[in-house]
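Only one chain comes next, encoded as structure tokens, the form predicted alone.
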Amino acid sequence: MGDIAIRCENLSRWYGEVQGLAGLTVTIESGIVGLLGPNGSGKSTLMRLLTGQIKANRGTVEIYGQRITPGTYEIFRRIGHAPGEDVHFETDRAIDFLCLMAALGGDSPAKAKDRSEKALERVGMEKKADVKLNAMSKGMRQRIKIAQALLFEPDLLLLDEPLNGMDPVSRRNTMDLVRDWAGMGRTVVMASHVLHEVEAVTDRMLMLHHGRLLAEGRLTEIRDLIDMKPRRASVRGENLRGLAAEMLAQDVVTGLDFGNDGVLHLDTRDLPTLLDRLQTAGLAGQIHSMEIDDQELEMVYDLLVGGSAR
């Protein structure tokens, strides 16, 4: 049993008379947890009351034994968060915007540099440090993300879908990363509404459904129920036809076809399989940003609920 990091006692919020989260009550340990959902289904909602940005109707949040209420703000130092959405300054240099957030936490100058420096670092971004954000892909936007969530080495770490519009190096880069501070004894929470990528770091899942908890613990007991069924990598980059060639000739596609706006999307049945391929693709430069629509997700939803998850 390792420490208790979160608990959550019949936590609610509202937005009017839309449900966000309806008496949710959990346990998080430290290590990695999953959490599972569609949108809407209170992922973020969470993430907010965890951080304090917004105020339960009903209920109450203990993070490492301390109660978030009004007025309590020492506790958020332990806590980095890397929102779904975008939340920087469009024309900021990354190492600027980083600055700004470690001098906010009280950084000298000097220091919130050297502190920037290391998360850029941290992310693989220490060489676009003087680009503005604006001028990054989207997947280049999510690493300067969880750089801020990292500068000030928070015991907890929330990240919000953190691998949207990443390319597969980048990807597998994140998850190295997840693994490792979770190693050190810390707590990390990733919310995800794609099964594969969660489950590419952790077996503990919390399962969100309609602002409520739809299941916990291990997806080892479910995962045998699902059969193995196609799913699909949309791809964006360059010499996508030799590409989609290769992957035909290695046998890892069930079907491929092209969007209209040029984006390769790839079906298959073995979807780690077809990762490890495209990472290799990825690493030549080939690959420029990559989304999963993982329908397994909603697979596991049906047996769960006994209908659609959407």
The other form holds:
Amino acid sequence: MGDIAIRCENLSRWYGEVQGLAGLTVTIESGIVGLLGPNGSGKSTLMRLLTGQIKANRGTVEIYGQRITPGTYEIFRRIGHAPGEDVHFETDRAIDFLCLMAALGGDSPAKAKDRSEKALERVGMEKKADVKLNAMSKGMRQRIKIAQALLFEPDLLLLDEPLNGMDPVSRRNTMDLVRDWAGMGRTVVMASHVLHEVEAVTDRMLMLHHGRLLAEGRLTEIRDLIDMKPRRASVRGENLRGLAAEMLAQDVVTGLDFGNDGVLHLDTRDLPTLLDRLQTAGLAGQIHSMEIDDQELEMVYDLLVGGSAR
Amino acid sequence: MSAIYATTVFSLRRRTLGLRLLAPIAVALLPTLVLVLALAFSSSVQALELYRQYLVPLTLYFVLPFVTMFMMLPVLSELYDRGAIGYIYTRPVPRWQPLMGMFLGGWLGMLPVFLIGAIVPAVICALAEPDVALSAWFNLVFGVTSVLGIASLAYGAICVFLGVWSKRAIIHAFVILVILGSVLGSLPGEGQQYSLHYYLIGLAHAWCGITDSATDLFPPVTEMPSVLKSLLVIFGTTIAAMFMTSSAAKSRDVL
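Mind sharing the form predicted in complex with the partner chain? What's above is the form predicted alone.
In what comes next, the whole complex appears, and the chain from above leads the way.
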């Protein structure tokens, strides 16, 4: 057991008639915690409450013992937040965006530049410093978002769907980064609607459903139940026909098809092996982006709520 | 203070980048179009008086509110609409600092627009009436730009506040800047004292020598507000609007 990073007490938030979060009481200690849930389950609402971007209708949030409300700011020296929303500073170069974020933390221009360059290096984007954000792929912008969250070496890292749109190599590097970060005794909360993304970095999870805490604990207990269910990966990249032939030859996929938008859909009953093979292709530069279906999570919900989750 | 400086630069760059200044400059040059037409169709135009009594009121009553809305409304509302404000509000600085920086950046971006709107017609007028001393034109341009610059502080702060406070900021801004500003300020009677434009007249009277208006846009003010009173009202409004902006930023959710 480590230090308590986050403590939520009876935390509730409504959007008019819609319940965003309902009476969440939870304590998060150091290490990596996966925040799982389908779209609309309350993950982003929780992230926004944790960062004081919205007000709670009821209940409290404390981070490292300090109560968070809109306008709280000093604690953000210890919090790095990569929101789910895209980086909407399109006309800026990556380095300008990061320098702005660093300056908003009190850095002088020279120090902000130095800090930004280090953060870019950490996410493997140092060669893209002068590229405008609107000229980057979604995966690259995701890495820039993570870089801005790391600027001040935060004790608590809040990542909302950080792997969305990333290619396999970037996914692996980001997961390594998350593990390394937590390995230094810090806390990482990683929200995702894709179970295997969270599972790749941690066994601890909080599962939200309709704004309520559905489950909390270890993933391994439900892992075995869903391992051999059919899954689908969708990839974009170059020479996808060659990749498809390769996957079929290796007997990794049970079926495949090409979508109208040039996306290759691969069906498998052995997702870890497929991901391993795709990662190799990704290292060769063949894959630009990849999405995994979120059926896994739905299966978990089915298991937990007896098929009524959706 | 680095947060204020950084956001000022960011906001200034954002407001003046690419073709963004094109629309405000076009609005600022509308009085010039009126001037050109007047010069083209009239043989007995006194350029200095035309500029002073016709173009300056037109600039104050038409150019000022619309350029301010163009430039200042998006300063924060754009960041809210796109969800980008969340990046700024999760930094270890009090929110008023980036808000102040954003406001200053937007305001600085307006100054060249006003300067262009004041200089271009002055140059045309000077060419049309070469007998008038150059210093007279310089003083007039300086006076008009100063009035616009100071006035846009208050109206700009109101726009920034509306951008944070309201999701229908453009409607509210139109009501405050055009109806309560330009229209109420140009109507004779007691009501005009409740318009910020009334105090702009005080400044324009003192700094630009405007006493009457060919457009009837300047109301028949019997008692001109003093420069000091005008400045106090304008700066007071600016400060109040920025306080309200800071307060609204704490109460509005970032969604």
